[in-house]
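A lone chain, given as structure tokens: the form predicted on its own.
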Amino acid sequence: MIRLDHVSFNYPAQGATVRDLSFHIEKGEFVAVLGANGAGKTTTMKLIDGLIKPTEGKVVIGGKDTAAARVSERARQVGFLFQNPDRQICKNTVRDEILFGLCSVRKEDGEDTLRKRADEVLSDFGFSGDEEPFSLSRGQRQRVALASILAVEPDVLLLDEPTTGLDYRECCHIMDRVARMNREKGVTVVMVCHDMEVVLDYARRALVMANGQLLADGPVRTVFRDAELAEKASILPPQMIGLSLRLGAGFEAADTAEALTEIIVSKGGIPV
């Protein structure tokens, strides 16, 4: 579904921000892109979406080179949820916000079909169509932005820090909906996220970046247990994995409280 082959990108007057980046993502994967600020994560997301074109190399989405396609042509295939929903919402009602995307990329379906689809999404997300987006909470506005993207039914969903500024309940609303689309519809999800607990709960594969380069690519739990990699990329593992690593031999496999408790009981206690 997604292929980057030796991709580099230079912002004018800033030098290279992504260098010789290569990876493949299959349809239906749920991938987290990890790394410190300035590692090149958001630039990579923009390259996948076609918002920017590579200085070198090739980005291919669904078999098509993004260099040969307009951003508008990518909109039906790739949805991008911004970190700040207020930079994404542009209509005065929730119904019009959902219809905006639908009418932009699926206008051939006809007005009646699109309005029916918008009503289905409103019902699914629990919104009233007449609500004003900017009268809603931060978490609700993020859900409106997500609803407008998922209404189009893209093949790929890009999430740039989707849980920033959300409380635990709002975070679960957003991420559970994304996980359901990934599981039931086979939507390929690529997520930039600094919340390692969210990454552990939802993503299955991690791409770790630093200084515009790919340091590691592997299963999330394997990546989090690599202390040397974590130091290079300036990332902290989730609390349970961090604790299990500190406890030492025999505890490394624990990544939940339940798993750690079982190991402690089996060993007759925690080593001193």
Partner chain sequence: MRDLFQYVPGTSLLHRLNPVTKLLLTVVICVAAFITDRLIFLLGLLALDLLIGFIAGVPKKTVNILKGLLRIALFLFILQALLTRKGTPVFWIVTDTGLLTAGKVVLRLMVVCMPLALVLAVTKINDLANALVQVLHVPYPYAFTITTAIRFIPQFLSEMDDIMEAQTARGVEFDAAKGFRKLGMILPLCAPLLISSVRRSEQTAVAAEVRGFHLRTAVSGYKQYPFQWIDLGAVLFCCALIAAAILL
Contents of the next structure:
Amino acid sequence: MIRLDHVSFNYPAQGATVRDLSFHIEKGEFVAVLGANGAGKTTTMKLIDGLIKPTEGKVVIGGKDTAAARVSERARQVGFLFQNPDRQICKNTVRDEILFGLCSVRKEDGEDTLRKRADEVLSDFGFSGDEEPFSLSRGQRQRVALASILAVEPDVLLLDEPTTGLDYRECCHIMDRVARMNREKGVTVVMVCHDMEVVLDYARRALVMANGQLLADGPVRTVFRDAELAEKASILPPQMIGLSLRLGAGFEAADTAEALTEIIVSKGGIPV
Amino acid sequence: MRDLFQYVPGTSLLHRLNPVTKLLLTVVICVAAFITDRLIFLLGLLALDLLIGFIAGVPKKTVNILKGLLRIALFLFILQALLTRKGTPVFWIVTDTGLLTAGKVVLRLMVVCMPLALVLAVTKINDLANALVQVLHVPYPYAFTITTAIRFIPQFLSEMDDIMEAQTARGVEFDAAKGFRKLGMILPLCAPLLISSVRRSEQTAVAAEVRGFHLRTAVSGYKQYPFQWIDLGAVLFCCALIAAAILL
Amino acid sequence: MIDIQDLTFTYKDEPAPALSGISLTVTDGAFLGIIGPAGAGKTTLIRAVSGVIPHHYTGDYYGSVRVNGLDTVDTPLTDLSRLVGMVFQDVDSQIISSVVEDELLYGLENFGVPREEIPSRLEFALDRVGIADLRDRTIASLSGGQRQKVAIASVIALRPRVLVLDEPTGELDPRSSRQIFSLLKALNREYGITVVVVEQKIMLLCEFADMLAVLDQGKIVRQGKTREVLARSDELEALGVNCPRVTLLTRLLSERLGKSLPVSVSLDEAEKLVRGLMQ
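Show the form predicted in complex with the partner chain, please, the one above being the form predicted on its own.
Up next: the whole complex, starting with the chain shown before.
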């Protein structure tokens, strides 16, 4: 679905922000991109969508080289949810906002079909459609942004820190919705996220970046258990994995509080 | 475009000049450009602008500003040349007087705009405001408004870029459209941008207020901006420039 | 240090109150964390403590807020801000200068700090926050985490007795977020600065704050020592507030073992607890 071959990118004023990046993401995967601020995560996401073109190497998404096609033509296939929903929202009602996205990529479907599709999405997300986006909370605006992207039914979903600034409940709303699209519709998800608990709960594979390079690529659980890697990439593992690492032998399998409880009970703590 | 108004750190002669002197130099160049009526003098002033840019150690930026101005200048030149009726025709409806006036108009525009952009490249915006308040006794709220507005421009532009990027990603054809069609697509996006800008400027006002905005007076500045010998030199140069503009 | 009595506040032109019947006492030198869902009134509470409400944002105001004995309604905002340093949610709108040093100077100059004292104050703030090397950098060239530190340094330089912060780690990665909180804790311990911080990252908050206040729909629904508030983690979850996983672990273990275990709020405590159980 997504393939990067020896991709490098320099912003004109700065040095290389991404260097010799190669990876391949299959259809239906749920991938998290991890790393410190400034590691090149957002640049990588923009490269995948073709918003910026590689200075070296090749990015292929859905069988097409991003250098060869326009981003706006790809919007039907690839949805990009930014950290700040206000960049995306430009209409006065939620319905218009969703229709706006639909109209710009699915014009040929005709207005009636699109209106019907918009209504479907509205009821699915629990919006009436007449809300003014700018009077909603940040979390709700992020849901509006997500709704208008999912309305188009893309094959790939790119998320750049989708839960930043949201409270726990809003965060769950967004992530559960994304997870459902991934599970039920086989949508490929690539996500940049600073909340490691969210990464552990939702993503299956992790790409770890530092200084514009790929440090590691593997299952989320394996990556989090690599203490040396965590140090290099300035990431902190989720609490339960951190705890099981500290406890050492016998606790390797425990990633969740439930699993840890089971191990502790079976090992020593005497149940009544 | 985004870093047009950005300060470029340095220790050049121009960096070391008093901010007020720099403003004076800017104003003098503008005045000279309007006093003179000779094409050759205007060209000389343009060369001076470029020289200033190079001395200040920002040659790349200077050239970029010039390039940007040339685009606007070309448009104005054609318009002016077509609209002037006086003089003898050179070809079609374009007259020699038309070409000359058009040339002067666009040269003036470039001569005037360049130092305005350059002064911000070699002066920290805070120094400019502080010096205005301390030396010229401009009321602080005015100085604050101006500096905030100037600081705001690059932020606004970068936000505009971000918004266009986000819209392109959802299928709005910013990457295919050009000229007026692109402008037509940008305009509807200005509403959300303005809303967030107003929100932001209100926050900035509060941030200034809780750090003693209302207590600030002409003597509040920690840094002093004394006039030095190089400032005297610059002032003499300014006088000479004005004299030359009048006499030549 | 901070004494809020029965505070109800409605923003002008808003139908419903943003805060209703808030009573909260924060002792001198405390580290209070405020948490709650979006729209619960966290930012409003911070604004009321710093005096920005009612001096800048007006509306219907009932009850009283006292900081160090001063009533925020009667005390001019500039006097309050000598006492309370405020760090905003959106750092970029808070920073008013283009160079780091100027940003720190701004408040010092305005509050009339004597000229000879300014260099030492500048160095103190830069060193303490760990950004001495950034002194001459332009703000535009800094990363988000560095800007956040500049914002904190510019407030620290003014030597406030109280520091209020609105989601100071919003856009930072986990390691930078920890650095910010460690810094706040150090300022709190070493100089006795009272810290009030709104934060969504519950794990950080629980590890560093001594006190927690949980807000929901403009009301304080829980307040007390961090451990005591977390002891009812199931109730917090019902309110839509996440709990650290170590707290969840303690709860699960207590249920399975049928005895009440001390609530752990950090990894260190959880490790100690489990090791104790294993013996």
